[in-house]
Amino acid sequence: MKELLAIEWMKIRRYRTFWVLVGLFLLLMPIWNFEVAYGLINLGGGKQGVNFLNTAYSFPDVWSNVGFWGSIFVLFLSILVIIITTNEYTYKTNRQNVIDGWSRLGFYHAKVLLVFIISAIATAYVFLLGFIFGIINSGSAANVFSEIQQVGYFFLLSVNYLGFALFLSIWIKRSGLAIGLFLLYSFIIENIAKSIINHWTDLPVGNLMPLQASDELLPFPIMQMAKTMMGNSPSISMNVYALATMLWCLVYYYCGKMILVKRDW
């Protein structure tokens, strides 16, 4: 296990694209949250504008707020997984791994482990940002662990997105096409399908689609407040969304494994 991860690290540690995409995630996350928290993005503009989100950066609301914005910036990490994986096919390093004694499943599991490690590090970073913003805006660590499950939801969302990106990479093997399909599906195809399904069902079953299931764990704060105030729309519990997310991750894993084992390299 350690040997697989050591080799993966050797492959990416001097890869400029890796550091650029990771750097974008690490840099843009605090900058964006700072702008939202301190009213630089106001309704009406200027100092007289109204900022609806600054109060959401004290405990315990900070966890859902930082988690939601993190769910957007996790797209950088998803694209990173696609590039890292498809490069193995482009430069034939996947075949070299097998020649050096790896099995196909060893190669695959190294990438799966990378997905979990990147997700864990991103989650730790989200926790750190949430803790810092929460301390600054709350003035104390009271209620710091209230609603802390939102951080766990971010981990599930990250594994879901990165796992889906890994599946597409194994299936398509070309970075440009895989990235294009990933963005097309996540922004357009799934949203259209979700809307159609929800229109014809009593419960929002369309929300259980692959990426949407984890998106529902970290909804946009204002929209969530509006839904709570209305209180008259049918809903699915967070536990169901979390379970659906984990099941989809297993589907990605199994499908990617079957493709890798049965298809020629």
Second form
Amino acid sequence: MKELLAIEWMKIRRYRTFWVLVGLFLLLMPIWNFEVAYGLINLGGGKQGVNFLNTAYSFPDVWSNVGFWGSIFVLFLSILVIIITTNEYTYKTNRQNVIDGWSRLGFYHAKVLLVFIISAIATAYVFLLGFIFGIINSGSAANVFSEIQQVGYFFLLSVNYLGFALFLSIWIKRSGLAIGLFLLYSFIIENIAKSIINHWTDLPVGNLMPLQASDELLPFPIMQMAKTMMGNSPSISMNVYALATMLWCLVYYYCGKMILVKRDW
Amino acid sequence: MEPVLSIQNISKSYGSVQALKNVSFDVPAGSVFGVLGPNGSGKTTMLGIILDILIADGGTYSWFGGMQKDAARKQIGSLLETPNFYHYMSAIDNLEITAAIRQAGLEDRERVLQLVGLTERKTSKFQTYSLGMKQRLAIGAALLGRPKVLVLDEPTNGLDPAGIAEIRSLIKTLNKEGITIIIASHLLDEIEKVCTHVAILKKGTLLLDGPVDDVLRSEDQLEVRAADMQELQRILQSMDGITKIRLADNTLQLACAPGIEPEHVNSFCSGKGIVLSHLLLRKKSLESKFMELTS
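Alternate state requested, the form predicted in complex with its partner chain (shown: the form predicted on its own):
Okay, now the whole complex, with that chain kicking things off.
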């Protein structure tokens, strides 16, 4: 495992696109959260705008805020995973890795490990941002750990998105098409399907679709507030969404594995 | 001695196209084994299968008498079809990955770069390389860690004549050191000059395999002309040691038994009162033999 990761690191550490995307992720996320926290991003724009996003950045609400916005930024990382993986197909280095003595599964597991490592680092970063904003806005570290499960949800969401991106890349092999389909699916296709399913069911079963299941773990804080105010529409518990997310990750893993083991390279 | 590679009944189709049909052969240790065939005969497919890049529909293969396949590939240096490297990395950095996967020492990188003449450009990015340099790097990568076997698919692709000669002498040197070399090519010249064994493929079928001298025994040919071709043909038919006579382009092509030299034919004809206006010994090339086999 250490060997797989060491080689994966050799591949990406000299790849400029990797550093640009990671750098943007690290740079833009605190700026964005800062602007939301202090009302710079608002409805209507300018100084008269309605500061509807300015929800609390103090403990414990800060976790759901940085978690939600972090989930949007995971798109950067998903695209990064797609680029890194499809590069192997473009350069045919996936073949060369196997020719040189990796097993097909070795190649796959190196990428799966990368998904976990990137998710772990992103999660640590979300924790760090939440902690800093929380301390500044709360004035004390009391309540730090209440609602801390949001950080765990972020990790699940990240593994889900990156895992889905990895699966798409392996399946489709071509960078442009995989990125296009990834964005199309996550923004449009899944929403269409979700709405149709939810229209016909009492419980919002459509929310259990692959990416949506983890989106539900970190909902848009304002919408969450609105929902709570509107009262008791039937809902699915967070535990179910967490479980569904993990199940989807397993599905991507096995589908990817099947494709890699059975297909010509 | 146990063969380095043993292939049994390998078949492979792409949709309705059958790329390999029940191909079996052994590669003896220490040989330079040429896999020969026209474009599309299944050479690269064959190599792809034995390197686990492609999956055969049927049949088996085993390296080194049945070694675990991933472990076996670590001891095989391969160049398949095109040089495959990370474009954004330099030669030396690309070789770091190759060395890590092959579990070879990093210090071996300088040696192989020297061997393929890329030492001066080792820190340039792969994407800035010319086709020939890419090919050289691929050959260098294959040599990393001193593998026991080399698998080379069209190794002289993209190289200039000097480069081709270098690779040829490199192959000979490595073979003398005891490395088994499997080389696929449609360039017969290449095969003829270096191979000890060949397998000839045509449309996925194995036509022949074995030591090169057995498979491609050269038969010499004599060409003769005279003013009266009919008379010449008539009298040559009575000469001992002429096994076949064929008239083409107003020239008689003679297949001769061993020991029949041009002077024998000349003196035989002049003894019969015919003066030859043309007498030429043509060594039958591998190329014509190959054309004969595959067409």
